[in-house]
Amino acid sequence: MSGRLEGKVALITGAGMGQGREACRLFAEHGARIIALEIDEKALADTVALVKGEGGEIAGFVTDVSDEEQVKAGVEGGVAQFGKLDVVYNNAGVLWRDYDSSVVDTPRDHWDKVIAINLTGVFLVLKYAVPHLKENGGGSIINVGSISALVGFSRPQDAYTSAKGALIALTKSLAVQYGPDHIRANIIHPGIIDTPMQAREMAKPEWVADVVSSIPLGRVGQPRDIAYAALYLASDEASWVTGAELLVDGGFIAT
């Protein structure tokens, strides 16, 4: 089935690879247009000309997401070319396992960029993207946390750990803010991806093997899985979904 997005504008950020690029594509596929934010120009410029080769419409903004200015610059320059927002995804984020540590371990300003990244970032997108939902009558907006919300782990990242945690809470906040607004706010919760920002364990035979024995489905999360969620949380087949969070993992929680 296409069209499921059908005369929709859709703005993903981190947008470069791994999962903002299969969700820029899956989206522009089922007819939305595509606001593409991404800090790595040539990832964009990569994701862009993929869109455009399968037939998509969308539009490319080099944005740091922890960069207030660059933020409004893309978000509005994105509303200007399309002429309104129906969807914000929330995609971008970093998880640097020798950067963020324990809270004994972690250098302050560490903490602070991660924090700036995966939470900051996201308020500075809805900071600009929420007047356009509330102007277009209403919108989805989702938010991507993790498993490392959900439960504890040995090897500690509480920079990252703290900051989907509180994307939970911001995202129950919005939907009761902006119910009254047709607005929706969902969070994905993600297992282990096979993306760029794991390609440096995914590497190691022995990690892999270790995580798919603790995965009830048997192997390690695809890029398109979390695409296909978010297609379902963008489109008004999820029209009496929000405050939501919903776990693509494998069955790892669960466990």
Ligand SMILES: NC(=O)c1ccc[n+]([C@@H]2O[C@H](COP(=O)([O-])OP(=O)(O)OC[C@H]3O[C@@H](n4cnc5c(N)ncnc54)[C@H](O)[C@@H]3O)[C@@H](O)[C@H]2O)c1
Contents of the next structure:
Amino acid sequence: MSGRLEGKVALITGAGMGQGREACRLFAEHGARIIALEIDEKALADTVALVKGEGGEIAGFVTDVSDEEQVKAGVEGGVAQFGKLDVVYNNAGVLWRDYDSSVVDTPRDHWDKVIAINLTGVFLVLKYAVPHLKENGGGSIINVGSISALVGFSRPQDAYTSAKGALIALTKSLAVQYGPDHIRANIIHPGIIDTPMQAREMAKPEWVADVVSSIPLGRVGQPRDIAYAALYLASDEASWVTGAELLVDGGFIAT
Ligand SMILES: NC(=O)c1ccc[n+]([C@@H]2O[C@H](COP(=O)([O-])OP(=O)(O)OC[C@H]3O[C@@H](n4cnc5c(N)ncnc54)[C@H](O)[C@@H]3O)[C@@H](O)[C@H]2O)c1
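Alright, leaving the form predicted alone aside, put up the form predicted in complex with the named molecule.
Zooming out: every chain and molecule, the one shown earlier first.
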């Protein structure tokens, strides 16, 4: 074990499934202690048990990232337990295909809910986490965008896309504001990743074949593909990397 995050404390949201769970496992394998925030109690318990079973240190907090009191309790509870904060990985997000569509078809409350989780949730986590990063003398913020924020998609999910696009701007603002505090802020844009978020689509062989035909590397991504990108950004190897957008999509956007 190379311990690329040895001694660090990393907060990861949406830790119960998919990319968040994989990041908890990989970060812990590399020596980080994990503060796991997740809305789904059972999924959180499973991630905590998995990481502990693999010898990692992790504290789980049932948290809806769009609820300020819960976010505050999760961030403060985690920092109280591990004594500091080095990394904030804003991974939680929802892509509800039947709920969020074009601007003309999306009910106002659906728009508000998607924005509340995918954008306001990041704001709330940072509101409580950044003071701890400052107190720590620096750290790494990792936001999660999407390839859908970089190109227009033929099947619109306008609230999702808007939230992810706003995170690009927020990431750059954070990088500029907090560079002098040695806090870095970067954003990863995943391509199509095989997680519970894509389970319904991944179950359709024709959909998978169509998507894969547009991916030069010839496969959809796995959660670990993104976790390794996040591991790099979390580590001191990326100590001169801030305000960056890291595309991890098998070449999809390059076509
Ligand atoms: N899977 C993809 O193809 C893909 C592509 C581009 C971007 N992304 C982004 O990657 C990130 C991770 O997605 P994933 O594929 O692992 O999704 P996923 O649905 O498999 O996992 C997301 C996790 O976030 C949790 N979550 C949902 N709402 C929450 C809330 N309000 N508060 C706290 N936790 C909440 C879920 O319970 C789940 O554990 C998301 O931000 C997503 O938008 C995913």
